[in-house]
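The data below hold one chain only, encoded as structure tokens and taken in the form predicted on its own.
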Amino acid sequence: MSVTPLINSLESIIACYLRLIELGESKKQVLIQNKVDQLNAIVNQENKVIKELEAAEKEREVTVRRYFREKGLRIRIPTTIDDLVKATVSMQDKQRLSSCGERLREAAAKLQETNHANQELLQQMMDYVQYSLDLLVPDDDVTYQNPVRSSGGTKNARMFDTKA
């Protein structure tokens, strides 16, 4: 068995990562522009790509197992690209696998960076919304309380006094 099926399955995974990076960049712009309706469409597209990625991962696992079985080698779980490179005899195939592995690592790092930036943006948006709600809604119970027991001033000064 040649390494071409292995490289093809790795290329499929890289393509999924690159699409997720593009969607992540689009999501970043949508978050900055506060276009929530477009955010839902991007999340749906991401879910489709993630399903494709899962299928590509399963295909990669099958291909790796077949490759090792045909070579008469014992497979280690999890198998890394470095393991594949070691199991390959041809120098040209080793270079192709190494190059593909490097592109996969770069794409994974970029995807992780994009996801981290989007998580920070989402957290900032959530903090802002919570801050806005805290300004508008007092912490006091909305239900009736005995005015004698509820002594003292307000616990937290709010911008808007709902009792006024």
The other form holds:
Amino acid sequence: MSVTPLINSLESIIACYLRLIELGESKKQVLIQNKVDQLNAIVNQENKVIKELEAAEKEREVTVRRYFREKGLRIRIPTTIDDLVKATVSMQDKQRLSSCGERLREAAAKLQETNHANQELLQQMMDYVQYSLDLLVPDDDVTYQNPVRSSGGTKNARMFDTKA
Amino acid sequence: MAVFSTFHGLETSKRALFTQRVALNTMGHNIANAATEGYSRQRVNMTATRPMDAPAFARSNAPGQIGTGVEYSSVVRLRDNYLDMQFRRENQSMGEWGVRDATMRSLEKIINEPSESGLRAVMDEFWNSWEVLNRDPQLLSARVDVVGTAVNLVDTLKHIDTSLNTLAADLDNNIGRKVTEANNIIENIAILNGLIRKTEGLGNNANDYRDKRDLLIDQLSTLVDVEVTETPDGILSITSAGVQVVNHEAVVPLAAANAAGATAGELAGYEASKAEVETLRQQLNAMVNTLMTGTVEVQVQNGYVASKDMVALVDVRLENGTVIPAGETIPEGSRIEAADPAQSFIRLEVNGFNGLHQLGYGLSNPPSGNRSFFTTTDGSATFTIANIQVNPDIQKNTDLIAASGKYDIVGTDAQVIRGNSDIAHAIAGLRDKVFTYPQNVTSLSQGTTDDYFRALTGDLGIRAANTTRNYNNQRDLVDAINMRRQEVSGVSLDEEMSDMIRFQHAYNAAARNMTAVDEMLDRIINGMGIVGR
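Same protein, different condition: the form predicted on its own was shown, now please give the form predicted in complex with the partner chain.
Zooming out: every chain and molecule, the one shown earlier first.
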């Protein structure tokens, strides 16, 4: 069995990553410009890509298993690209596999970076929202109260039910 | 019945006219400043004036209160302090990372790898020239080439040193400039503090002064970390770089030395940049010094004549049969061989490139050894990229390059064996020698000089990529807050236009009402009581 199906399945994973990175970048712009309505559309698209990614991962697992079985080798779990490279004989195939692996690593790192940046942006927004809510929701027990009455728990006088 | 003036209607309309005019004026001010940096939208708060009651008279039986119109209670700016705080926090970091990013770019340019003229290429040429000399130590062209590539190597190191110095000096200059800039801003903030206190002490809102002051603090936050505290009466104090620079109307100017205390902002960026420059210099110095003086074990053939007092790692026998045990001093000029007859070589430990070169002899007769190939310009024992030079004697006379490790006695004269290249061989082998480097400067503590330099450039690349990423992230964060700030404080022309129509119609209606009252009065004054005239 040649390495082509292996490479194909890796390629489709890389393609998914690249699309996620692209979506992450547009998400970043949307977050910066505070356009929340567009955010939903992007998240939906992301979910779709993630489903595809899951399918591609399953596909890869199957391909790897078959590859090792046909070579008559025992499969190691988890299998790394280095294992695959070791199990391959042809120099050209080795190179193709490792360059594929390199690209996969790069894409994963870039995706992580993008997600991290977005997370910071979201955190910043959430800080602001939290602050604004704190202004609206009164603190409990600022003043002394009749202990009998306060234990009764009549805490309806607030704009938001914080328990929700 | 409540008693109120005949002209009450006129007064009410007049108040309406005045108030709507103020609203229109403020709106005009908003529109005029739609593009002003740091301006926040202003709004006129209107309230109904105190209704008419005449307590001086007996209690009125008339129903209701009679309204007396409108007045404006305050003109406020729409602004969110929390966003200001968030903005400044992120802006400080952006200032810092921006400077650090620029510095890393400069450092990368100085190291200039990979390239044809970078340090690695020059070092390769240097080692290659020694390999050529090793093959034919008598060849004049090979000797000239060794000196040439060595000078080239030293020049490249010097060039890096000069560039680092220039960069460091630029950073210091920039710190001075930025401190002056910060002090300027600080002074203006204190002046505005005074103006705001005077204005607001009378119960007004000093909106435009406050905008100006906030903008100045924003600008200050690019330069240095700011911690703002505001008293309820609107006076604020600022602490930057550990100094309380503004306290009400008093100012403590920053000095260049305070930059070291900055925790963020461009000043902190410059300080961090200086450290980066220093780190790179230390790394390069460590590389040069280790190559020049790091411990090297070398083998010399039996029959070697000690070029200076030295210590061998094995027992050696002198010509006269005396055995000098390992670790004891062998006097200069002794011809030595291994005490163990099975060995054809002696193991020595020397200090680096120079130590090796000192073992050898040049082409001149009588043979003279113990000469350093590289020397320091300042006579220091420690080599740096700044003080390293090719021994000027060797530059003048290439015969002094010590490739040979042996000489013979012909008659009574000592004569160098010109074809011997023991030392050139050992020196060429240094290229692959694994040295131990000072631990605190790089990630690599052991390796060849090539490995070390590769690790050094790799390190630099990773740090540069990190600063760029941090800078970009920080810029995104600042952009996002700015966007949110604009949503709160920015002037929306659409909104102002609809306000204009509102106020204009209110004004017109008030004027129309005044006309109606006027007509009513006309009827009373001019149209009534003229019966029988």
